[in-house]
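Have a look below at one chain only, the form predicted on its own, in structure tokens format.
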Amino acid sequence: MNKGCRFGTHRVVEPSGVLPQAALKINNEMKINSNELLIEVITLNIDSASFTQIKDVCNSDKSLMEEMISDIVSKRGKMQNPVTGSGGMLIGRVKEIGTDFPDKSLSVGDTIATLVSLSLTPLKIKKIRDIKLENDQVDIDGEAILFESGIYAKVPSDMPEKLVLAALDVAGAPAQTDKLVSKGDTVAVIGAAGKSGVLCCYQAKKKVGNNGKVIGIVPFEEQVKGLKELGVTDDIIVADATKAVDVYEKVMALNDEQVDVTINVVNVPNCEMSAILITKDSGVVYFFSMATSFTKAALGAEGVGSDVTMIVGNGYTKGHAELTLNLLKESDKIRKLFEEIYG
């Protein structure tokens, strides 16, 4: 059994040179290396930007869907998809484990759910069981390969299987929430209502603390309702994020000045002034959304002539798992939430 790249590089067709995420293609043959993992997979929880597009170009059709999730699969060798470039996770079991791969508690038979993206993993579909349209999952007959370096969680035994899919993909949102946020400032978070959405804005309303604020700012009317009875905003604001005078304007009109933190969250394109505008000067904006062009976000900026500290929403942090999944054991009305959607 040979040993490949940590990275694995040894796994890139092209272009070479190239990480596996870069990468146009990647050799996604399930015969392991001594440092891989090798995964059967149960489900996968498809990028929200990723997951809208293909469902937006296929009209919600889910044999059109599944030919095309097929097709990515069978000609990248990983499930990324070419549009929006991001992929996800999944949650399998653990089928084969390699002689060098470093994790020695591990056991053939785990339930895990991956941390690093689906558009660096080896995937081969055999075949689509199910696509979820209302909340980003298809379950497949299928396996993956995790490098040496990819990072994983354990699935709790206390906890349903596709719970905790769904609030690992999105465990960076709450968990750099947490480290962004500082006690007495006013937070926004864009597309509040969302899964990564609500986590933010709980972690937000922990840690601004009485004297601090979260907005909440949500595309539909009917989302308002929901989001209250959560309790993790002060306020609610609808407006459409691709338009960012609106979104300014409401803003200040509620609040009388921009915010100290915004939280960017939203599945669409063209969201990034909104979020950059709202903010101070010496604030913060956190573009979690894979949906985000960051040469948008810089350019305009740079355009309004706004200072803002722009963050790339990197999806991991450390203690970012634990911290999410102690969020949805700490917050029954969210984890009931979580349980109705994707339990």
Ligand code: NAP
Contents of the next structure:
Amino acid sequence: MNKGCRFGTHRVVEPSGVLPQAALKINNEMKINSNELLIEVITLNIDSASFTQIKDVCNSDKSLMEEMISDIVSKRGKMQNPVTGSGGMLIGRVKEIGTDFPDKSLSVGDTIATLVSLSLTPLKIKKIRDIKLENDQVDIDGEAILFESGIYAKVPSDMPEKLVLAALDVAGAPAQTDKLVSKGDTVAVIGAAGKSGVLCCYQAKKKVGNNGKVIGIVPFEEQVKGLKELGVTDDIIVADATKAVDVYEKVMALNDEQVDVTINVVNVPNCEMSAILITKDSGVVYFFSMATSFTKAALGAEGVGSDVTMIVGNGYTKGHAELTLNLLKESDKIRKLFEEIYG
Ligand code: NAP
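Go ahead and give the structure of the form predicted in complex with the named molecule, now that the form predicted on its own is out.
Every chain and every other molecule in the complex is listed next, the one we just looked at coming first.
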């Protein structure tokens, strides 16, 4: 058995010299190198920005979506949406462990969730069994490879596999929220009723304490009641985040001043400026959304004379999986909501 590069560059087909995430095509032959892991895939959790784009283009027609997903994977060797560039993650069972794979505590048959993006994970789909339009999950028969540098979490036996998959897909968001938010802050979460939105609101509420405030921003009135019932926000604003000035005016009307931290967890493009406008110069915007444009954020902030600190939403931060799974254990309401949608 050969030993491959720990970052998986030995599987890059084109262009040469790049890492697997940036590659247009990677080798998805399912014969492992000695430092790789072979996974029998159960379900893919397609990144929300990617799934929304595929669903829109296919008019929610499942057979067209199936064709599009299969086509992407056969052309690229990985599930990386060519428009959004994003991937998602997967759960599956360990099928084979290379002798040089670093974690010796894993056994064949263990159920794991990968914590690296599908946009760099070699994947082969034999059959798509079902596409869940309501929760971005795709059940498949297929196999995937994890590189030596790939991170993953064992799926706890006391939680439904698909709930764990859904939560870990966005684990970086509540964990980064935990790091960015301080006691007494006012925090805005744009896309607050979504999957990462509720997790971020919960974590922000926990961090700000009694003198702080969490403002949830949602696009539709119908989302207010459900979010309110979760008890993770102090105020909720209904606004379309692509309309930056409207969002700004509504936040100012409610709060009299801009907020300290804004977490952007929408799944559509053109929401950079609402996040920037509502945040203080001394504040921080965390762009977790994969639909974020660096150009729009950077030039847009400059254009309105904002000195805000902008953070790219790294999906990984130390301890993110543990924090997110603990959050689901702590909050019965959020766990129940996730079980209803994803469990
Ligand atoms: P989600 O559950 O679909 O949540 C997105 C939320 O944004 C939904 O509640 C949606 O409302 C709301 N929204 C859509 N358009 C809006 C608008 N114009 N104004 C205000 N809110 C709007 O998605 P998720 O799974 O939490 O993911 C959120 C984002 O994180 C996505 O962009 C995803 O690609 C990204 N992501 C990033 C990473 C990373 O590593 N950085 C990892 C995973 C996911 P409706 O449902 O009513 O449309």
